[in-house]
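We begin with a single chain expressed as structure tokens, specifically the form predicted on its own.
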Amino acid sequence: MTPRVLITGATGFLGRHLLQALHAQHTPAAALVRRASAWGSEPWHGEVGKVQLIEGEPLATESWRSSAALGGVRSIVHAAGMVRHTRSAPEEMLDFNVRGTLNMVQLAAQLGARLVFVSSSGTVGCFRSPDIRAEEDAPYAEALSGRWPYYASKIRAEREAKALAERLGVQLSIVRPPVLLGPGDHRRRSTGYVQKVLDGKVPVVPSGGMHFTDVRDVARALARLSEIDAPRPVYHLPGTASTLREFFAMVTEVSGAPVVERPLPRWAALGLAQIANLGGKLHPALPDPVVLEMATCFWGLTSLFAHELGYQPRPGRQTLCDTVNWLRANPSASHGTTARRRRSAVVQHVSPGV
């Protein structure tokens, strides 16, 4: 069948669930992959039905944008992104997240297709207080999250993609989910915090917050978005918001793992981050100073329009229970080689507001 939807980032956590969701609603899909010969090497490849493979990368569209397989594509879901929560050498990430997105806008213009850009709740939903929520028309949170290279790259990608899409006449929808959890994180990226609790490797509990939702619910919403008429320019997909202490408590409750204690006050987290930013060395168990700074903030999101996509996030404890069960049933998935991890987008530490 001729594919109607093209997915970038198709081999990632969200990508695999999106392929499954498209298969469930009988929407033919194409996947942009680095090496077509590697398809079939993962057990989950057999769960997504027949997928048209297109070999290439978002930064090098000239080698594949004339593929005959693109002829029937009417929607592009750009879910590929590079995540590095550090101020060290951000140039590659900035280039991938911004130029890669603009390339997808240009491809959508060439195909006469809709573009769905999967961004981040952290572009608008980052606050000092746990009581604030950002709706779809909220301003960018540049004063807070704009200080960190990953979110700065997403804010810039959103802005420049909007401008280019308007100029080229492309129908663009930006989707902002929080942290994605659930079963099937074969690269152990989004579920990193949960795995650390199970392994007893959470050294301290910062004072900030966590906001997460179920990857399966987001995938279904994206699949729906690829098909509906007259989509809105921005959709938020909120889930469960809590403090980090409450989040860790939920994980220990559903898993039976040891309770995580040792609070890290905001002043201490910021002090440690400042020491590291000035060249001082922190204990190896502590994360990058950017992550320490982020962990003092709260991640608030709400939506006026998510219901239009049939989006109904399941209870957070159910998502955490399914996440824990999958991680424990698939222990070998956490032992990928260093080379494989370097070839894919790098997550140095899971962010509370991705």
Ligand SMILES: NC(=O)c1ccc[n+]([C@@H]2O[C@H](COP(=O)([O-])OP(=O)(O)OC[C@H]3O[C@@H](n4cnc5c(N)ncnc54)[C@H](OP(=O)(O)O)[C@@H]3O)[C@@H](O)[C@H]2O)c1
The other form holds:
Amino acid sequence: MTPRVLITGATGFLGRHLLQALHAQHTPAAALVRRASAWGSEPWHGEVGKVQLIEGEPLATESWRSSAALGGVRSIVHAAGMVRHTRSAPEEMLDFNVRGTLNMVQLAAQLGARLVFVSSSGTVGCFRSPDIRAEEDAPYAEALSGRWPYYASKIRAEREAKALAERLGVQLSIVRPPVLLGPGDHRRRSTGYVQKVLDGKVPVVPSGGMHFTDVRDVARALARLSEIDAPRPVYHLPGTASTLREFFAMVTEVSGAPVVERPLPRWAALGLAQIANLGGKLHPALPDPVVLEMATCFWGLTSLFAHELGYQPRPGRQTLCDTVNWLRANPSASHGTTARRRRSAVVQHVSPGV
Ligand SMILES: NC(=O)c1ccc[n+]([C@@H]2O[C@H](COP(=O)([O-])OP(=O)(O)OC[C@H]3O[C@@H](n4cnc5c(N)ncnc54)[C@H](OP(=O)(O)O)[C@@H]3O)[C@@H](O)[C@H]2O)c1
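Having seen the form predicted on its own, could you now give me the structure of the form predicted in complex with this ligand?
Let's see the whole complex now, leading with the same chain.
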């Protein structure tokens, strides 16, 4: 069948779930992948139905933008993105996240398709206090999250994509999810923190917050968005917001992992980050200074429109249970031993509402 939706980032955590969601709603999809020959060895490729593969990269569209497979594409979901929470060598990420998105606007104009751009809640929903929530029309959080290269790249990508889409007459929808958790993060880029708690490798509890949602619910909302009439320019997909202390406690509760207790006050986190930013060496168990700074902030998000996408995130504990179960059942090479030891402790699903 001729693909109606083109996905970038199809080999990532969100991308694989998005392909599954499109398959479930019978929407034929094409996927832009760096190496088509590697597709068959993706452990999940059998779960996403028949996908038309297009080999290429968002930064080099000349080689693939005339592909016959794009003929029936009515929506592009641009989920490819680089996520690095550090100030070291940000150029590649900035270039990929901004220019890659602008190229997708150009492609959408060429195909007469709409573009759905997967951005991040942190472009607007980052605060020093836990009580504030950003709605879809909130201003960019440049003074806070704009200091960190990843969010700066997403803010710039959003702004420039919007301006270009207006100029070229492309229908653009920007989607801002918080941290994605759930099963199937085969590269462990998104669920790394949960894994660290399971491994007892979180030495301190910073003073800030966490906001996460379920990758499967986001994928379903994106699949819906790719097909509805008259989509809105921005959608927030909020999930479960808490302090980091509460988040670690939830992971501990659903997994039986050791409790993380030692608090790291805001002044101490910022002091350590400052030392590292000035070239000082931190204890190896401590994360990058950007992560320390981020861990003093709160991530407030709310939505006026997410219900129009049928978005109703499942309870956070359910997502955490499924994340923990999946991580334990699928140990990465470096976690094999720990996981084998703990496999017997696979947790029970928590019923919705618990
Ligand atoms: N995960 C989260 O918590 C979260 C939260 C909010 C927003 N987001 C956004 O959601 C999107 C998907 O995130 P994810 O968690 O699925 O990320 P992921 O698992 O790291 O997957 C990233 C995808 O982008 C592709 N990609 C990365 N760098 C590339 C490059 N230089 N050239 C070509 N392709 C490249 C990867 O291709 P390869 O497989 O070939 O590397 C992969 O398909 C991203 O835009 C991210 O910013 C994620």
